[in-house]
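Form predicted on its own, single chain, as structure tokens, below.
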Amino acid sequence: MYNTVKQLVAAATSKPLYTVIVEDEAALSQRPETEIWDEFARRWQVMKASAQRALAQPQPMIGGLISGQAARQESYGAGLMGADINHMMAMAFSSSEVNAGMGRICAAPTAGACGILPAVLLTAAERLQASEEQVLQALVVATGIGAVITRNATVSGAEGGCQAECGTAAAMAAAGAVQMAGGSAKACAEACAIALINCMGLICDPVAGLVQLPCSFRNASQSVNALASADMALAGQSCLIPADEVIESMYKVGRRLPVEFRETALGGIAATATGKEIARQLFG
């Protein structure tokens, strides 16, 4: 069994590091690797149906305060970064909407967060011209760095606000990536460690309490945060800090975060005087 990052690692010095993962899985859950491979093929097509979903139809939901945006965002062409990563943050909104309008989606760590695992992979998958099992390695790689996250954090943005949730995301999909372009074990420990430097902090302000807004513009954002760090990762870069130290300085920098910063609606953009207005006009 495997409780670091650095652990994951070194056990995949002679086996891929989707491997040591899914063979873990199978010791743990007493299962065989084939039902495993086949529950990730499962939740693969969840992930997929909910970032193509509202790319064309607007969700409904209550408030509706990010209806539309991936339609938007899709319709928008290919901008200043290119079409690639516009259709990328157009993926992570529809998946954003069909999470607010009670759809079905697959939490990766959190529905909150859950936009940015399958925008990341099907974007690296499209560049990279990869098979779908080459995509399910990828997502097994992401499990992997998210279940050490949560042995040793946080995914709770209540806990440990956005980056928590977003973070973690952010950090899963850009290991999963890494591993999807052939890069070492090694890149993706550092893909998951400036992942979540790169957003150490992160507040969770929910305006009305809903998980709509800032959290849609945090998974296209943190999506484009995963994406950026993979390449720095295969390029090279280091984080210096190691992965497992960087996920300890953001648990305990989330525990110290002020309760209003904390998935209660009391700070941030939430406690602003249009944040408040529009929870009055939701919920008087």
The other form holds:
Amino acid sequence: MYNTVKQLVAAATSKPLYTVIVEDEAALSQRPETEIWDEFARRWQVMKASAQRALAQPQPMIGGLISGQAARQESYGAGLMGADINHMMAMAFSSSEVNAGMGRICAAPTAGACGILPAVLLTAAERLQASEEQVLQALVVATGIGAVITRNATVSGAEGGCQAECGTAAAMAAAGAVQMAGGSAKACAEACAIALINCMGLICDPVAGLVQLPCSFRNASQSVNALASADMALAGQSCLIPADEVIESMYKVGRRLPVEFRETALGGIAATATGKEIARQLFG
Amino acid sequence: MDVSLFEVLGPVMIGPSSSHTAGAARLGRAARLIAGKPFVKVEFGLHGSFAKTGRGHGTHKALLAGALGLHEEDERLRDAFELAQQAGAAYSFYELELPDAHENSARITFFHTDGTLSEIEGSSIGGGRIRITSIDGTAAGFSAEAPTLLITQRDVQGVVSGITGQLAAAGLNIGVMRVSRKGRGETATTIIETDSPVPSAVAGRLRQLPEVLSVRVVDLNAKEDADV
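Write the structure block of the form predicted together with its partner chain for the protein whose form predicted on its own appears above.
So here's everything in the complex, that chain up top.
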């Protein structure tokens, strides 16, 4: 039983985090554990496919604001951050494009943030030469962290801004990457906390109300945040504030965000002269 | 933890929005099952955020695709207008105000081939989940997460025990049950959510019970024949 990150870490002294999380789900849903692992495997296939699909093939979509971003990033190559990170950003763009183009994705934890988890875990898996089994274990840890945030805060942009959507996705991905790299349960918790503090206060300001801009850039940049936070936690950094308190503060910040900054397309870049002009051209 | 992992990692869906696309498709599909008869035309009244921001989120296509029987994971959602045309189903959309309704709500009206109408109201309440709020003018209130039996019967003593008796005999456990009636001795509605799928033979036996007027099974997890 766990309702907090602290309880999760405490329960993981005698068995791995992913075992604690899957056992808890089995008890909640009254389903056998093998069925739960199979469902994770099925969802991971959908996530992988969405991260690859737009790399070579720009996705058409209403408005077309982000069509072609994944292919553009992918063909850029190594860049300043190196080929791995560039490819990770391209994959995050890919899922965002597929989502905007009415393609099949797996919400993680939301559709608007669906690019982060697959991009980060695929990149970590490549770097660590991880097995499919290890990737699924990381995905379970990420999802367990996401469940705590869903329960104790919010993952809805309309309620808590982008920090609640892409921020939560980054926190989940960071914890999952630490798990995959063999880090401790405590390091997974630290990675979650660090990723959240790195984007605290981030608003949700979709241009023309579409899940496109700035969503795709936030998917790409929060993927980088996730991997960076994982590396910081694995290096032994601590943000001193326990993950549960960081989650609580993210929620409080979200609730205090004016409604203009919570998925209403009335603030941030949506309310710029150009943002409003794009909306006018698309929807009159 | 009282939040399922698959609420966090999921749903697997067609983008871009779990509430405006996935939930809309599910709502259309649930309405189709509730209506339960072939139709020549379907009308969608869009309320609140469905009306205001639906166009950018494919809400119209998703609702229509669901009404045609497409699953919310089906990528043909984006081709819903063409598919409806091929299937010979007319469709239209309009804006309406539903008093006290959730922001993402719709009224779906089916014009059946036999000349009758079905009118279903419901909401997409977030994360792809839905709530059916009204059927043919009678208040409902179920999520369609579990297999759901919709039964109309005459308000006569003993009818409900006849229904539950049949379910017990078939080994089906009732999770939630609600009986309501328009007035004493008039038509009553029973909504039953079961823990496992309802075999068609059981639905058939329920139909044969005295005073039972109609029985419909809404099971969004069951394989169903789509129109397209």
